[in-house]
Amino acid sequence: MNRSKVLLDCDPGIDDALAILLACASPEIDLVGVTTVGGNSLVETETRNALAVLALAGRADVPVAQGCARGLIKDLTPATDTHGLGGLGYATLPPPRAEPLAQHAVDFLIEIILAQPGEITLVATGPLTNVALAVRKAPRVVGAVKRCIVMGGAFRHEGNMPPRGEYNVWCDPHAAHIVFHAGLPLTLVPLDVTYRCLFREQHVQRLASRISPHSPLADFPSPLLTFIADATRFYIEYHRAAQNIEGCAINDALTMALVFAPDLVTTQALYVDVELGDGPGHAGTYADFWKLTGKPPNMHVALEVDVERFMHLFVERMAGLAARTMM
């Protein structure tokens, strides 16, 4: 099997944690490193979360580098209402034994990508601050990346930061603008598809039954399943209260899945830009669907998704990882 070398830039965060777990659960992926960026929580909290989730998955060997604490221009507004004060909802994990690298995430990104040109798939599931600075500091990164898959934006779907913004782009629209126009081989995974992939309580129950049909969830011995249940329960409660949605959108897990299953989504080549002004469209992402600008496409945008196939894949991969980590 040809394994994709993946470098994940993220802000764990519940759904970022699920993306880490999916990478660790997938034999098609060689996770070569994780970098953190201020977003869902303070970057120091996110770095501890990344290390702790990797340890939970049995991958404490994966290097983690801490990155930017805030946006290029904007101060950070952590999403504690969405992810909890610790970033992982109701879940608690033992303090990680591993330490983050002394190297800054931006320098780590540059080093890994340039050392293996044409081999690294960069998956970005948080604000794009680290990626933007890597592109500006070492422009050769653009031509050296094999693929860049970014969770961000909203087009024909409501934003989750009023009135038009999506949180990752809203946190640092200036970084998103740099990345979108850098010339990277970019696939964007917006709320248009991620909000169709809802993880519900029934999926937790299905996970438990996949591993041991006769064990009640309350008595289940899997730390990984307990983590998923506790983290997503908070996330589900938020979606119900704030957005009147039953279930939680596992945005970042879908983004990670596209590394090895790109046909889960249907994409369209589009010219996309970000609104940087302070008006009502601030941090909105806009696509030239009707080719009115005359500008060539700068990315592929995912607009349709095979929901049933992805949710089945996610549950099966989590069940497999939970079983392995219990051995």
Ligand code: RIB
Contents of the next structure:
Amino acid sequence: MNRSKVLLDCDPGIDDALAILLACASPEIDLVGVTTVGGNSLVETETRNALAVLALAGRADVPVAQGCARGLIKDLTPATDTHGLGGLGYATLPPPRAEPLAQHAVDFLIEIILAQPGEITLVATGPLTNVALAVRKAPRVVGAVKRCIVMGGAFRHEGNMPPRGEYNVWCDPHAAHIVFHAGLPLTLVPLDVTYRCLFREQHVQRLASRISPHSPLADFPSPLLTFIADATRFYIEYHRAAQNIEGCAINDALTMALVFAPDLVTTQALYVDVELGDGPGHAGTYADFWKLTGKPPNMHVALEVDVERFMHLFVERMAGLAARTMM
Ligand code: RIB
Ligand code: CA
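Show the form predicted together with the ligand, please, the one above being the form predicted on its own.
To see the whole picture, the full complex is given below, headed by that same chain.
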């Protein structure tokens, strides 16, 4: 099997944690490092969360480097309503034994990508501050990275940050602008597809029965299962209260799945830009669907997704990881 070497830049965050778990659960992925960026929580909290989730998955060996605490221009706006004060909803994890690297995330990203030209797939599921600074500090990263898969943007979806932004881009639209126009081999995974991938209570039940068909649901036999149940319960409550949606959008897990199952989505090559002004369109992402700008496409945008196949894949991979970590 050809394994993909993956660097994950993230802001864990509940769905970022699920993306980390999916990377650890997937034999197609060699997770070579995780970097954190201020977003859903304070970057220090996110770094601790990344270390703890990796330990939960039995991958405390994966190096974690802490990155920027806030956007290039904008202040940090943590999404505590969405992910909880600790960033992982109702879930609690043992304090990680591992420490983050002393190296800054931006330097870590540059070092790993330049050391293995054409080998590294960069998955970004938080604000793009670290990625933007990496391509500015070392432009050779653009030609050296194999693929760059970014969770962000909203096109025909109304957005999740006022007035119509998507959180990762909204937190740092200036960084998104740099990344969108750097010439990276970019696939963008917007809310248009991620908000169709809703993880529900029924998926928790299915996971529990896949793990231990005979034990009562109340005795979750697996710390991983307990984590997923407790983290997503908070996330589901948020989506119901704030957006009247039954289930929680596991945006970042879908993004990670595209590393090894790109055919889960249908993409279109498009010219995409981001609004940097402070008007009603602030931080909005706009695609030249009708080829009116005369500008060449700068990315592939995922516009359709095979929801059933992804949700089945995610539950199966979590069941497999839970079984392995119960031993
Ligand atoms: O808009 C959704 C994105 O913002 C997800 O990556 C979520 O974790 C938050 O970072
Ligand atoms: Ca995220």
